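Shown next as C-alpha cells: one chain only, the form predicted on its own.
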Amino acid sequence: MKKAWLALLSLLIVFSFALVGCGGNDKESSAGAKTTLQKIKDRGKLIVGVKYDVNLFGLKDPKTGKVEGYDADIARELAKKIFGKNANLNKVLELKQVNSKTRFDLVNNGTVDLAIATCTITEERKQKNNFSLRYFNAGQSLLVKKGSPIKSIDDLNKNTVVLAVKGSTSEQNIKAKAPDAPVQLYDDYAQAFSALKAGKGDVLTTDNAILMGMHKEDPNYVLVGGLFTEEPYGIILKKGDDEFTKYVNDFLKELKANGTLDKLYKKWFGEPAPDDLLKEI
C-alpha cells in the first residue's frame, strides 16, 4: 500500500513539472513575440500591398515594370524610414499587387506588411482592420466619354448602366444613390475603363482621383457631377496591430512636417497637401 501511495506521489510531482514547465514556455513564447516592425527589419524587407492600376496612385509601367504613383511613393518613404535613407530600395522594399478586393485578406494573412491602395475609411471596414490618419481625401464623382447626355447622378436610371469595381465603396454608394441604375461590376479599374471605352456602360464610377487619372490617360473621357461622397483614403494594417499603426502615423506626421508629403502631394496633384489632410477618421 505503501509503495503504491509512493509511485502515485512521484507520478503527481512529475505531472506538475510538466506543467510548470508548459506554462513557463507559454509566457516565454508570449514575451518574446516579435512586433511587426521586428519582423520587417529581420526579413530584411518591407511589403507593401498597391495597386497596378490606378493612374497618379499606383500604376506599373509595362515597359519598365516600375510601379508609379503617389500610393508608391509613400511606400519608397516609409522604406526609407525603416533602412535607412540610403537603402537600396529594389532589396528592401517589394510593392506587391491588390485590388479593391485582395487588399484586406493580404493583410490580414500577412502576405503585406500593409496597403497603400486607395482605400475609404468607413466604420464597418475598422471593425476588420486598423487603419492610419487620412493622407487623402477624395470624393466619388461619375467618368462619361465627351458629349454624354448624363451630367450628374440625377440623370442615371435604368436605361444607364453604371460601371464599377468589386468590393470599393463605390459599389455600394451608387446603388443608394441611384438604385434604379444596372450596375455592372469588374475586378479592377483598368477592365472598367476598358468596359467604358469598349461601349459596355454609359457611366464609370469610382473616386475623383482616380478618375482624373482615367481622364489623363484619355482626355475624351470627363468627369461630370462634382463630388456626392467625402471618402477619406487610409493605410491599411491588421486589426489590433495598434503598434505598428502608431509607428506609420508617426511617419505620415513626419513626412508632412518636413515637407515630403507635400512634394509628393503637388507631384502627383499639383498643389500642396492641405493642412487638414492628417485627421483620424
Ligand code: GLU
Contents of the next structure:
Amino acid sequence: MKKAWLALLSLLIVFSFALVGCGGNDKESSAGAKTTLQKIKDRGKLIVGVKYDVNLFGLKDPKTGKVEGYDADIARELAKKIFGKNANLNKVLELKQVNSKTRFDLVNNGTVDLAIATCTITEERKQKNNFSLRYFNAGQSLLVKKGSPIKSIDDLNKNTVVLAVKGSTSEQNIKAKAPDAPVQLYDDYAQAFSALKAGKGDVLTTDNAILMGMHKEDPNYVLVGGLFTEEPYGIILKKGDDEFTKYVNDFLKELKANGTLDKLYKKWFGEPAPDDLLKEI
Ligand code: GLU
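Mind giving me the form predicted together with the named molecule, seeing as the form predicted on its own was just shown?
To see the whole picture, the full complex is given below, headed by that same chain.
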C-alpha cells in the first residue's frame, strides 16, 4: 500500500513538473529562449537597420536627424504594430545605420532586430539570413553623366571605370556582365555618387530605384541601358528565426490588405504597389 502511495506521489510530482514546463508561457519559444518579439517588447524599443544615404529608401536628413524613405516608413509601421499606433515613435523605434556589407551580420549578431535596407533576396544570402516576402522589386541599371557616350552595358570595356558598392549584388553582377571593365568599390552610395560626380569613374551601377533617387537629387545624372538583373527586396532577419519571420510576413500582408503599403509605395514611387508584390522568393 505504501508503495502504491509513493508511486502515485512521484507520478504527481512528475506530472506537475511537466505542467510547469509547458507553462502556457507565450513569451518563450519551444526551445525555452525568449522570442525576438518578446525581447523587443521587454526592451521597449524596436531596433531596425536602415540605410542613411539612399534617397527614396533610407536617407538621413542632416538638419532634422530624421531618416526618410520607403524602408524607414515600413520600420515605423512595424514599430506601431508592436507598440500600438499611438506609441511615441521617438521612444519605441531606433533606426540604426547599416550598409550593403554590414547589414547581414548586424542582424545575426543582434545589433539590430531586423534590417530594411534595399536588400535583394538571393539564394546565397538565404544561406546566411532569413528573409521576408518581397516588398519591392528593382532591377540593376546604370547611371551616367548626361551626354556620356555610355548607353548600355555593352558599352562597358577596359577603358570605362565602373563605380559600385562593396557587398552589393551589383558588385558581383557587373563583374559577370562586363568582365573587362575595371570596378572601383565604395562603402556606401553617398561615397559612390560623390565619386561619380568627381569624375573618378564613368558609370555608377546599382538598382534602378536607387539610381532614380540619385537622378532626383541631381538631374545631370541619368539612367541608361534599361535593366539587366532582377532585384527583389526582402527584409533581413536572423537566420533560423522562423517565428519572427512569420510575424514580419503577417505584418506585411496586413499592411497591403489595409492599404498602408500602397500609400507608402505611392508616396515614394508615385503609384500604388503592384498586387503581386508580396511574394516568397
Ligand atoms: N539590392 C542590391 C543589394 O542588395 C543593391 C542595393 C544595395 O547595395 O543595398 O545588394
